[in-house]
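Form predicted alone, single chain, as structure tokens, below.
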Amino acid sequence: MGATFLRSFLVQGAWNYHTMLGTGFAFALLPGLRRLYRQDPDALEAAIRRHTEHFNAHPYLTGVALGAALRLEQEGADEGTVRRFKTAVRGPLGSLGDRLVWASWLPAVALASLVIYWLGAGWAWSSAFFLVVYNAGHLALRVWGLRAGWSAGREVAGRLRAAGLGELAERLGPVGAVLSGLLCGVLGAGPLADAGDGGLWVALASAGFVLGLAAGHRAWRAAAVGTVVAVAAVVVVSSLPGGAG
């Protein structure tokens, strides 16, 4: 499993508009179907072909697939049950994946690490800070779907269920909305009190609130839009005069 686990970070190696992660799911998959079938070399590349099909999920996740494929390969499983299982968990695996980390995760952290900066860690401790935390959450979901999946097999459905990430994903929401009027706060206590007429600012603001309650809850990935627009932000308010550094 360590070996599928460390191949597994380069899922997305081979993406193409055919397969999509099916190549780098073969790739992944090939060290435990090599000791399963090294027997019997017809049975690896009729696994083989058949796990290089299309397949697409988040890539963190992917891992979930991963194990379960494996077990069901190990269990014996025929071609049409692997094809069926695979197809059944790509879309909640690719669905999950997308509204637990691009949406959540990542906007949290990263706006986190914004504030922490505004706040005067510096960029050097702020830019630790992003890639320690999100990565040991990153590492942590990967490492969790992979055991998830091996020790869950056809079943591991249940196993999703049971460790709540869909509610996870909704938890972190509020997170997010909350470091975000932080990072306001932080911000117009700071750089944007000398940076330019503050009722520009003022005027700014309600129109982002008007377009928030017009339009909001059809924006694409609102938290990750948040984070890019909050970003730019902090990147003009760096280049006026008064403005940080």
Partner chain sequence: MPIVLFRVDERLIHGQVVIGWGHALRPERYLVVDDDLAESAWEQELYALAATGVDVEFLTVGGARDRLDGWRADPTRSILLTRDVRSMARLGEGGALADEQVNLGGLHHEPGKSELLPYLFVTREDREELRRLADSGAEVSARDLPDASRVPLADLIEA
Contents of the next structure:
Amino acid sequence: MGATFLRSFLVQGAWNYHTMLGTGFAFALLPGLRRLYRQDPDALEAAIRRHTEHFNAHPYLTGVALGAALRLEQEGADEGTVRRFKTAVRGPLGSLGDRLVWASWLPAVALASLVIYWLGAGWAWSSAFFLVVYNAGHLALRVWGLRAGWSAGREVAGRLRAAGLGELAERLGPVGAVLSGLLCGVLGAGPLADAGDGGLWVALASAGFVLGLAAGHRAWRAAAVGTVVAVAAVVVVSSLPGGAG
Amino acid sequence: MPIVLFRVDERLIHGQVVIGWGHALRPERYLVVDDDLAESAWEQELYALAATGVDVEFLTVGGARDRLDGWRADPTRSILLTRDVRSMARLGEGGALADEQVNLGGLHHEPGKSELLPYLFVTREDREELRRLADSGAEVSARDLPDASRVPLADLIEA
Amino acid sequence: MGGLQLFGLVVLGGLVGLDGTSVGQFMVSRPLIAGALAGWIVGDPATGIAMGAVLELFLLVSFPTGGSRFPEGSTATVVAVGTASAVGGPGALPLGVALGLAWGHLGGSTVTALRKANTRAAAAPGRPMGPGRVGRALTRGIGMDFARAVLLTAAGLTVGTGLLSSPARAWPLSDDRSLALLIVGGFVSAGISLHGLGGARARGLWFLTGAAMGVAAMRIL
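Having seen the form predicted alone, please provide the structure of the form predicted in complex with the partner chain.
Below is the whole assembly, all chains and molecules, this chain first.
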């Protein structure tokens, strides 16, 4: 189980569009499969083959499927059951992980770290805060997932429901909104106000914020391209004869 | 329009359906039609986990055929999902899905399948079932997400 | 920039590139952390994290979700900080960040290209699927990803130091205004993040509470 835990950190190492996490999934299971099928090389090869098949989930929650797959193999479940389990579990593991980790936990900790940084904490405190807090949650989730899968096997749905990961993500929503507000307040009263120009920068930033709020992800490329173009424009204008430079 | 989407998607209830189509169509119920799943409590529990608060019913193809008209008359907005083409084609036998839009949303790669679109890989049997579904009167097209473009079946396989 | 520093930055680019998807995902690949580490290598962690923080603000809404293509912030931040340190001058920070934004986009496409190469390798038919082959396929995938991130970082540093030296010296804006210009773009991401959390109606009050607290904190500190 320890070896599988360590190997689970590499589960996305050979990400591809056909089997997605398949290769990494089989690699993480290998120590356990080797032990189970020590006497039977053909059975080992068949097991590796079924676990290199298509699999996809959130990487931090893949341990749930790894643990449960090992349990099923140990119980001697037939190939069809193993396949059906993996097919059924990847959807919930993917969507729960995306909502909890990528859409809630990571932005919340990143926002908090940025607030701390712009409030004046040095580089060491800001980055240590991010790494320690973020990975406390990250590692707890990985450890919990592998153990839950291993102990519950194909009945792991009950564990996932009882853990309330979706509800936790929901509860992090207001936290993220407060932190987002904090960051905007800190930046507005700090660097944007300090730049002067009669509130021009605060006004521009507010307009940008409203654009993002209204348009969602579609606004991202415009913001990035707009910023690069603005910087380039400053360079061009300053290089003109008699320009601002 | 109480069944707001008929979709073939191997992953059944997952991110694209819950978030992508869910935000656009606001379903109040998922109807999962599959003979094996209708018998398997532990699999139902797993699939239902991804539904985030929306009701899920699991039915056999036969059971679903009996209730199609009832769902159509019911004000509850439903998304009907099968995980293979065959179940949808059986559901549509005898014109039960005539003039309905049937959406192909995701069938992943496996050895021996051929690629129709990056998210759509089919076996030879799938092709026949698709033709059978279209011949029964359903309007079949592929689209993974509501804001993607719709590809009619005729552009995917030769008639 | 010394040869040892260049070597350090390129290796760092490879490592944080791996952390994004292939290995671990401890999020040392986030711009804030990659920036601090790159700054530490060039002897100026404070500038490193300043650039990392601005890029983090932009990439708040970009997550390493499996299938979708997003700018790669990790290697881009190393390129941004390394370039800024090498070119110096008043424009080092804004020009470095702008280069980082562009390079992140390029990085995202190299991730997609590598995944396609992995797909072709995984599709190679016929060979038996023994334990050895699984390990080799994974090692190959991780090695290729490391090489990709190393090359991407080295190329970015070469382009950046080649193109940006003289504009960085001639940069006309004050440090305060340069930072404000970049933060304006970053505010779009802050808006997108609130949109993703449920929008103004669901979360507006929470957001405004936070904003008031933020302004108050700045006044007091």
